[in-house]
Each structure stands twice: as C-alpha cells, then as structure tokens.
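Next up is one chain by itself, shown in structure tokens, the form predicted on its own.
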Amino acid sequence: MSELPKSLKAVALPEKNQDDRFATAPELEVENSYKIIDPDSQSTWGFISIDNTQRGPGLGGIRMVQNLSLNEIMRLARVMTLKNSAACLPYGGAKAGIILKSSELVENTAYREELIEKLADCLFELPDYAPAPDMGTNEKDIQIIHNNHSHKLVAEKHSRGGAGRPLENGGIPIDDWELTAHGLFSAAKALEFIDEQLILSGTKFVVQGFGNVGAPTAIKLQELGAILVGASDINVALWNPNGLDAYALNKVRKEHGGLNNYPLDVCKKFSPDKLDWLLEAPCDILIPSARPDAITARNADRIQCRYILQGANTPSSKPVEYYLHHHRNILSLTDFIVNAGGVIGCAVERNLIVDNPYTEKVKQVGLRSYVEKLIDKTITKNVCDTYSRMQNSSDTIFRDAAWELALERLDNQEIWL
C-alpha cells in the first residue's frame, strides 16, 4: 500500500490555452486549477479545478480513482458550472480528484480516513470550493471534511465543509436517497412529453455502469414497466433481450465479482476487456453511467438506440452527439441537464444551514419529499425547455440548446430553491 504523505497542498497551475472550439465557450474561462501534491516529495496526488464562481462557490464532487488527469477534472468542473447554472442553483462549478495510489485503499478504513483528513486540510485553503461526493467517495468522506472545517472555524454550523453528508449529521445523503437516479428517472419520464410515440412501459433500456446511479435508475424504470435488457459493471456485461431483473442485479452488485453473480438467465456475457460492447446493444434508451468518453467516434456507428440519457458526466463529446443526431437519428440528452439530481440535493442541504425561513418551508413538505419534487420539477422543465429550443434550428443538437440555456441563467442569477 502506498505510504501516506505527511500533508497535502494545493499548488496553483499556470493558465492553459483554453482555445478549444468544442470543449469550451468564449463566455467561459477556467478561473483556477490546482495540483494536489505532497510538499516533501513533490509527488502528485490529485487535481482541483474551480471553473466558475459567477453564481457562487464552485460546487462539485471529489472523485477518487486510480487513473486521473487534470484534463478530466477540468472537463468535469465545466460540466458542474453548466449543471448548477441550468438548474438555477446559487453555485458555480468545480471538481476535485484524488489519485487512488493503491486499490487496497478501498478496504482500509484507517488509511482512507487519514487521506481524507489530509485532503480536508488542503481544501480549507480554497474557500471558493464546496466539495461533494462523487465516484469513489461518499457521505462519510464529506462529513470528515465538514468536521475538519468545523474544528478550524470553531463553529459547527457553517457552509465551508461541503454537502452530501449523512442524514443524522444534518446532511442530505445523495446516494442513500438515490437523488442522481431520481433525476435521470425524471428525464426519462420527460421523454414522453417530447416524443408522443414513446411509452416507457415496455420500452427497452441498457445501463452501462450498474452502480450507485445506474442501479436505482434501472429499478425505477423497471417499476414503471420498462424492460432492462443490458447491464454492466467492471466485472462483466450482461445482455438478455427478454429482460434482466434489476432487483436481482442490485442484490449482487456489491458482492465480490459483482454482476457475475447474477443468478438468472442471460443470452450473452462480455468479459472485462469487452464491456464497451454492451453500448452497442439494441434498445430504446441507453444510459451510460460510468466514466467519461464511453461513446466516441470508434463506436458511434454501432450505437443502436433512440435516446441516450447521460447518467455519467461527459460520456461523449459534442462532435459525436452531432453525428449521432444528424446521421443516426439518436438524441443524446446532455449530462448537465439530466443528471443534476445529486447537486440539487447538495444545494438544498447547504441552503438549510444558512436560511432559517427556508428550513421552515422545507419542513412543511418533508425534507426528502421536498428534494425529490424539486429535482423532478427542475429536470422535467429543463428537458422540455431544451428540446423546445433545439426545435428552433435544424442544425442545433440538444447540447447546443442546453449550453444556450445554461449560459443565459449564468447571467440572470435566478434561483429555483
């Protein structure tokens, strides 16, 4: 196991050339990017990107994975800017990433907690960043950061320690309440508004990445009568055109071997080196919910669906989505519109800390009910509004219209909480 550093420090990086016609907009420039280092050895432990704070502190998750780059963190931070703006939240966009030096870290609680504590010390020096859970991190990690900041501020009630903490500590548990999945489910239901011929009951769908987002999304869709025909994790991809059981998959997904333990019939199994083949399976709705760049020029011609719901952040690029829409008649619904459920929950949590009248309003409805209704209302409206904007131009794709909507809201400062 990799030895922990005595401390971690965020070192500002020089400005990079941001002249990328597809990945950025002339209206947006990255405010600050940092490399997280061990000051003694100068070894790199991660990255932080504070993309934009025009609407408020940069709110975005901490990713903890073995393969990580500054470019990935910067792209994800830009998504958070657009996601928070489109949802009319009082936050900008940011993202952090810690490089998982050893896979054993996941199993070693003491090592993990010490690493998060050192990261918390590092993040305290960046008041414009509001952390949240993301791939590889959870509500307990965010609570460690909150407690660290409470000690430094000599105050239990503050908005410096992030969001997405355990319910018993006054937080809103993003994964336990399946809020990102709730948002994707809202987006799926909104498809019936924009496509009168689509009926979710009987619709076939595929989930790539059957984890904390993909699994509950599949269950919600199955309960509505949709048919899950494909699912994958890091171990295996399963395909059955007659349907897989989302409940049975969910029971085994956290066991050793994951979906390999699925006990019911499958027609095809794909090994770890062929997991991406599942993306090409015929279905009505494809839900990529794993790492970035799942759909690229390499497989765009083989995608066989009608709609893509981007459960993961940046699972494809603008050129690919343009090709899919104009040459394959496949509509890809942009990540920062459809998977905003989690960050909406984080925004509610932080607002409860600083706004007593708001807290009373939420109590009248019930916390979870309030959050779920806000997610459903926000994402349904944004899917329909974006699609309507897209219809005004024959050359526009969903992402173009979503950018337009998000940039308008970045300037008008309207808040929907």
Second form
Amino acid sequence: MSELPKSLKAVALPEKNQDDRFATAPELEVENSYKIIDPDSQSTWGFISIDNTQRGPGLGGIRMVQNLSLNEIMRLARVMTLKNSAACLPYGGAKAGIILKSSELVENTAYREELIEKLADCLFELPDYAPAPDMGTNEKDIQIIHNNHSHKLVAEKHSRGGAGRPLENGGIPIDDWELTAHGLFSAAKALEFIDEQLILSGTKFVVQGFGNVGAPTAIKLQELGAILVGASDINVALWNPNGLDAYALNKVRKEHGGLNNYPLDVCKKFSPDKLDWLLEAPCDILIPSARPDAITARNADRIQCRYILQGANTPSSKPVEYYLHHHRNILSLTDFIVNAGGVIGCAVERNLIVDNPYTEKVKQVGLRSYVEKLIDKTITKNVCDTYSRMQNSSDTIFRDAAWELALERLDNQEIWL
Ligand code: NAD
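Starting from the form predicted on its own above, please write out the structure of the form predicted in complex with nicotinamide-adenine-dinucleotide (NAD).
Now the full complex is given, and it begins with the chain already shown.
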C-alpha cells in the first residue's frame, strides 16, 4: 500500500508570466494556485486553484482520482467561478484535486479518511477555499474536514470546512437529494419556453454516464413522459429507440458490471471501446453526464440531437459548440448554467449556519423543498435569460452569452438565496 505522508502543505505556485504574450480581449486572471506537497519528501499530492473570490470564498469540489493535472483543476475552478456567479451565490470559484496513488486505494476507507484528515490540516491555512464533494469524495469526507476545523477553531458552529455534508450533521446531501439532476430537469423544462415546438412528453433523450447525475435526471424526465432511448456507463452503452426503462437501469447501475445487468430489451449494445458511439444516436436531447470532452471535433459531425444538456463539466469546448450551433443547428446548454443544482444546495447549507432568520424562513418551506424551488427558479431564469441574450447577435453561442451573464454578475453582487 502507498505510504501516507506525515502531513500535507499547500505551496503557492508562481503567477504565470503573461507579459510576453500579445494582449487579447480582457481575460479573468486566476487569483491563486497551489501545489499540495508532502513537505518531507517534496512529492506532489495534488493541486488547488482559487480562481476568483470577488463574490466570496472560492466554493468548489475536491476531486480524488488517480490522474490529475494543475491544468484540469484550474479549468474546473474557472467553471466554478462562472457557475457561482451566474447563480448569484455569495461565492467565488475554486477546485482542489488530490492524487490517489493506486487504484486499490479507492476502496480503502481508512487510508482515504486519513488522507482527507491531512488535507483538512492543509486547507485550514486557506480560508478563501470552501470545499465540497466531487468525483472520488463524498459528504463524509467534507464532514471530516468540517470536524477538523471545528477542533482547530474550538467552535461547533462555523462556516469553514466546506459544504455538502451529511443531513444528520446539518448538511445538505447533494447526491442523495439528486440536486444536480433537479437542476438539469429544470433546464430541460425551460427548453419548452424557448422552443414552442418542443414538448418534453414524448421527447427522445440519451444519457451518457448513468451515475449520480445521469440516473436521476433520466428518471425525472421519464416520469414526465420523455423516452430514454440510450444510456451508458463505463461498462456498456445501450440503445433502444422504443425506450429503455430508467428505473430498471437505476436498479442495476451500482452492481458489479453496472448497466450490463439491465434485464430488458435493447437493440444495440456498445462495448467499452465504443461507448462514445451512443452519443451519435438520433434523439431530441443528449445529456453527457460522465467525463470532460465527450463531444469534440472527432464526433461533432455525427451528433444527431437538437439540444445538448451539459450535465458533466466541460463535455465540449467553445469551438465545438460554435460549430454545432452554426453548422449543425444544435443548441448546447452550458455546464455552468445547467448543472448548478448541487452548488446551490451547498450555498444554502453554509448560509443556514450563519443566518438565523434565514434558517427560520427555510424551515417554514421545508429544507429540501426550499432548495429544489431555488434551483428551479435560478436555472429556469438563467436558461431563458441566456437564450434571450443570444438573440442580440447572430454570431454568438449559448456559452458566450452565459459568460457575459456570469461576468456581469461577478461585479453586481446581487444574491439569490
Ligand atoms: P458518477 O461517478 O456518479 O457517475 C459517472 C458515470 O459515468 C458512471 O456511471 C460511470 O460509469 C460513467 N462513465 C464514466 N466514463 C464513461 C464513459 N466514457 N462513457 C460512458 N459513461 C462513463 O459521477 P457524477 O457525480 O454523476 O458526475 C458526473 C459528471 O457530472 C462529472 O463530470 C461531474 O464533474 C459532473 N457534475 C457532477 C455534479 C454532482 O453533483 N455530482 C455536479 C456538477 C457536475
């Protein structure tokens, strides 16, 4: 088993020297980036990017995976800045990544918890970072960080140490309450406002990545009468133009072999080396909810949907989205607008700790119902506002209009909670 370091330390990385570059349109500067190291051996254990704190501390998840780079963490931190700003939350954007040194460690709870405890010591020195769960971490990990900071602050009640903690500890369980899926569902319903021809009942959709985001999104859409024609996980991709059953898929998704255990009819099955072929299936709405860069120049000409709902972060890039919009008539709804449900839940959780009248207001509605209504209102408004901004220019795309909206809100300090 890989040795745990005695401690972890965040070392500030030098700012990138941009002086030699030609000036372009004004860009957002990254505030601070750190390397997480073992101070004894100087070996690298991860990265943190605190991208922007104009609206408040940088809120964003901790990723614990085998492979990660500073570039990936910085890119994801920027998405968090835009996401939190567009949703008018009192938070900036940040992201952390910690390297799991071998695949066996994924299941080793004791090792993972000790690593998180050491990370918590290291994060205490960075009060501008508010951590949350992300790929490879969960609500219990955030509670470990919270407890670590409670001990250091000698205070039970504090808003250091992150959000997305277990319900029994005063947190809001982002995945159990399916909050990101709730937001994607709101975005799908908002499509009916911007496209009079679209009626979700009877609409065909495909979900790539039947996990914590993809599975509940599929169930919600199916309950509304939409037809799930394709679904995939890391094991297999399934297609049936007459419909797959989201409940039956959800039952098997956590089993060994995942969606391979789906017991009902399928017309096509793609093996792990051809999973991305499912993205090319004809449908009305394609929902990539797995890894970044699912849709690239490689498959942009083969995508056959009308709308893309970006469940995953950065499932495609701006040039690809430009091509899809202007050459293929496919509207791709940007990640930081439509997958903000989880982070809205995190912001509510942190506000409950510090604001008693707010807590009373939320109690009257009921916590889950309050959070769901806020997600619904925010994401519906943002999809419609972004779409109407697009109408100002024939050469724009949804991502550009969403950027413009998020940047405006970085300065205006309006808060929706
Ligand atoms: P998850 O691990 O629960 O699910 C991911 C799913 O994708 C799994 O079923 C996995 O088997 C599948 N998968 C992985 N690679 C695949 C591939 N190449 N083809 C098809 N399926 C593949 O993760 P999640 O929490 O559902 O997150 C999914 C995405 O959404 C991630 O990009 C994450 O960053 C993003 N996201 C998640 C949240 C959240 O609240 N969980 C919020 C915002 C964004």
